[in-house]
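Shown here is one chain on its own, the form predicted on its own, set out as structure tokens.
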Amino acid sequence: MDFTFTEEQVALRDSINRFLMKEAAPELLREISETSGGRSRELHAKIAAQGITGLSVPEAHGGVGLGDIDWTLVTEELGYHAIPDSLVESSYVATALLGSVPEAGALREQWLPRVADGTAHISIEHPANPCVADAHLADLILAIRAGKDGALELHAVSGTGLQRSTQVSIDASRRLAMLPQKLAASTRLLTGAGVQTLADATLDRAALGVAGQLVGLAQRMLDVSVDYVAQRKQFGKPIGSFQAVKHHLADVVTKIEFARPVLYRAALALQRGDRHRAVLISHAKLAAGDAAWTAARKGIQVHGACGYTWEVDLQMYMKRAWVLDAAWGDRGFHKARLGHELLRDGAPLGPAATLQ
């Protein structure tokens, strides 16, 4: 079995990295985070012009129609550059959700071409993620929530004029909000047992997207720390030459190297529709979160107190990692899901079960 990425996938990842390296410098990210909306229309337009917003949109609606593995490589780059835009939720998760609802044909015709060309944004509310990212910019909000009888319902709500309560976030570039407790019956798109299946698939896809960003963030924090210790000198030597500093950064490398294959295995399971994909995705979310937290902690250790300051790039990636680690299911949620699967009778354990 060939576990390598195709030439096209590698080229996609590299082209996005080069583009974001040029167009999303840390100085620009600081400026964007200090604006009232926390977003840059100019940067979003450039991202759309590169076709990134349409990667998951089917070709029939003006997109490229790429799958979960391709998007996982993209989410790593979005995390690495800490892009201040909820592209993963809008262009990846929401697109897949709309494509899975037979009753949403009219919505697909209306919104997917606009998502592809970057002129519309879709936000998502989910029981596992009640704080909606970029709700203040959303043209459409897909809300999965419990109805009066406790059964899940899917609502399609116009973002125009919708009341929202802003939630404080440690990451100034990730704007969160809560929607009204009651939504009109006229916005209900689907109800019944099928919504639970949609909710599970949406959670899996979003958690995978977060895991990809966390791995990218961990790598960026490692790179920032390596650059710093190569330049910072004490006793006439770069501090990176000291064994204790090397050990700190080696710990981060180890965490990232263990998280990446878990992430890619989860992406493969999601794309193939494996019945064990939920446990693999929870594993990826936990491993990626652990790598990002370790990178942040060790990065602060080698930077010293200046690592917390606004002028140092590390603080941007660190805050984003902290926020994303709790998004789409916190550690307790994914540990419980992982434990339930591993402790049940007939659990797929051992090397032979890795690629069932």
Contents of the next structure:
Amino acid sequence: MDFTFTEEQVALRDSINRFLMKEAAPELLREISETSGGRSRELHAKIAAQGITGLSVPEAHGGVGLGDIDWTLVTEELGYHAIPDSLVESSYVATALLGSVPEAGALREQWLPRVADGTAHISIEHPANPCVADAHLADLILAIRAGKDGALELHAVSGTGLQRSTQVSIDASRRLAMLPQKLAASTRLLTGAGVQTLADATLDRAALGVAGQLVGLAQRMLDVSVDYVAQRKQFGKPIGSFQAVKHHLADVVTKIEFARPVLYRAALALQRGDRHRAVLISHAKLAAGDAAWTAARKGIQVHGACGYTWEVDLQMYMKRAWVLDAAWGDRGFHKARLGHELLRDGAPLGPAATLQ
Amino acid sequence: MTADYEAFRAEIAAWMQQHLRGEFESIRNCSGLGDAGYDPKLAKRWEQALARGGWVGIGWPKEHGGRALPLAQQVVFHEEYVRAGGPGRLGHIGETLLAPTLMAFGTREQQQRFLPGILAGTEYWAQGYSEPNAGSDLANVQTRARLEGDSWVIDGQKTWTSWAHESDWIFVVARCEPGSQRHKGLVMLLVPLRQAGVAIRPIRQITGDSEFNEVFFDGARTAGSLHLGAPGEGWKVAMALLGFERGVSTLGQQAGFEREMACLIDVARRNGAARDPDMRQRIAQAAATLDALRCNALRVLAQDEAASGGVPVSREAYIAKYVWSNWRRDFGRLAADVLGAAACLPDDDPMAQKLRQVWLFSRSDTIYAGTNEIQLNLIAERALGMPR
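Right, and the form predicted in complex with the partner chain of this protein, after the form predicted on its own?
Below is the whole assembly, all chains and molecules, this chain first.
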């Protein structure tokens, strides 16, 4: 397996990083999160103008047609800059979901060009996430839920006139809502065994998107912590000169660098459609979640009481990390998937076999 | 530990049941000012109800108006208080930190002036230790105090001051000898908070609430007689007060942890987390460590009681804060994992609400009252005698 990225992939990541550094500074995000809708049309339009909203949209529909590996670098950047995750759900996960449903041709024609140019937003309801991220601004909601007989169905619900009950999250940047318990039969797009396959693929792709964001968030928490301990003085010197403080942040970088290769390998597996992709994605989400929790725990520790305040940016990154870690399958779910795969009868084990 | 206090236990339970009702129903199970709906005015009336019931200062000597109850009975009180849903105490800084320090270092006049207000729940205290540049490095205090006629005049800033906005008085560590360094030349002053020379600005926490504050002193005044201990020996007094922080006041906290543990197990059983083998192991481990914590707290307190003060702090006392704070921080993580995707959402279920609160609040446990790093230094240097 080759872990190097192409020059184009690296250039894309770097340009997105530069763009977000300039246009999505923490002060701006803080301001946006205090508004009632929690979103800025202006920022969204700028992101769309960079082509980020159209990365997965096929060229025929006005996008760039990139895949999972490209997206993984992008989600790291989106996490690093704490851009609300629904961008990933709309432009990556939902776009891929629409692309994989043969019956969704008309919906693709209607919505994908608008996703690409930033004028439409698609949200996803999934059994793993009963609360829908950014449902309040969704033009279209793809809802995967159990029908009368308990089997999963795929609904395509227009946002126009739809009742949504808002849920307040501890993360001010996250806007959640529940859809009505009953959806009209006319919104049903697909039934049958195929929906389960779609649901699994959607969960895998979304969990990978979350894992990328968690790695980015961990990196950001590490960076702000390294900056802080170089500036903050106690006992007459920067606290970063004390071993106890150094070791905390050395532990964080260790976690991050052990999450990255696992994340990249999972992205490759998903893009190639490898047989073990689901379990590799679970591993990636667990490793990324572990890195992010560690970065939050050590980050707040080295920030001292300042890290427990609203004013210091660290809290925005910590809260996003905590809530994302529980989204698209919590720790228990992904650990169980890993365990079942390793311990099942006939699981391939040993050199060049275990989890490969 | 073997004495039979069943009658005493029943007495407390009955009193709590009789009094924690009516207007106080709304603060049942509240952990403190950070809880939505914990009205400070109500909390103060509750303190006064406790005082009338004889439940404030139960361990204080009789000469100071206390009941001089033995340790075992104090333990029983804290257990029953929490079991009945008694809310977090607003008066504990005065009752468990300042009062013992007043008894040890205060003049007769100071004791007579301040102990009755604490005992009656009519005067509340804040702790003026930390400053922007004196956190872990507490001896780097910059706040200045000078005697002017028959008054102390104070200039400077304190921070992370819990409940200052709801308190009447603050005890302040200040530098009274210009040019003095570190632990020398400090004084502990008792200063009224409600005066023109004091400004209080709340600090917003990650939870969105504000329990602590910045306190600014700009020519603030207090009577020239209101230094606790001799001027110049403020460090000794300040450290003695922190020693009381390790004392009986930990019992209420301990009982609170046990309540949180019960809460977590209840939620885990209801939402299915308790069926997960990994979760079961973590819950069992957390419960076992909590039990060890309780045993250690009781052992330390029993030693203190037997020695009746004046003995050096034992090594098992030094480890207590480090162990409980890390236990609780990890418990908060466990709570978030038990709640799963619901962790970030508000909830009508009071048990889940409680866990969510513990999860966020416990992020600060390894930081306040001496960070992990300071605690480990203390263990290494004082308990093990390693070189500084």
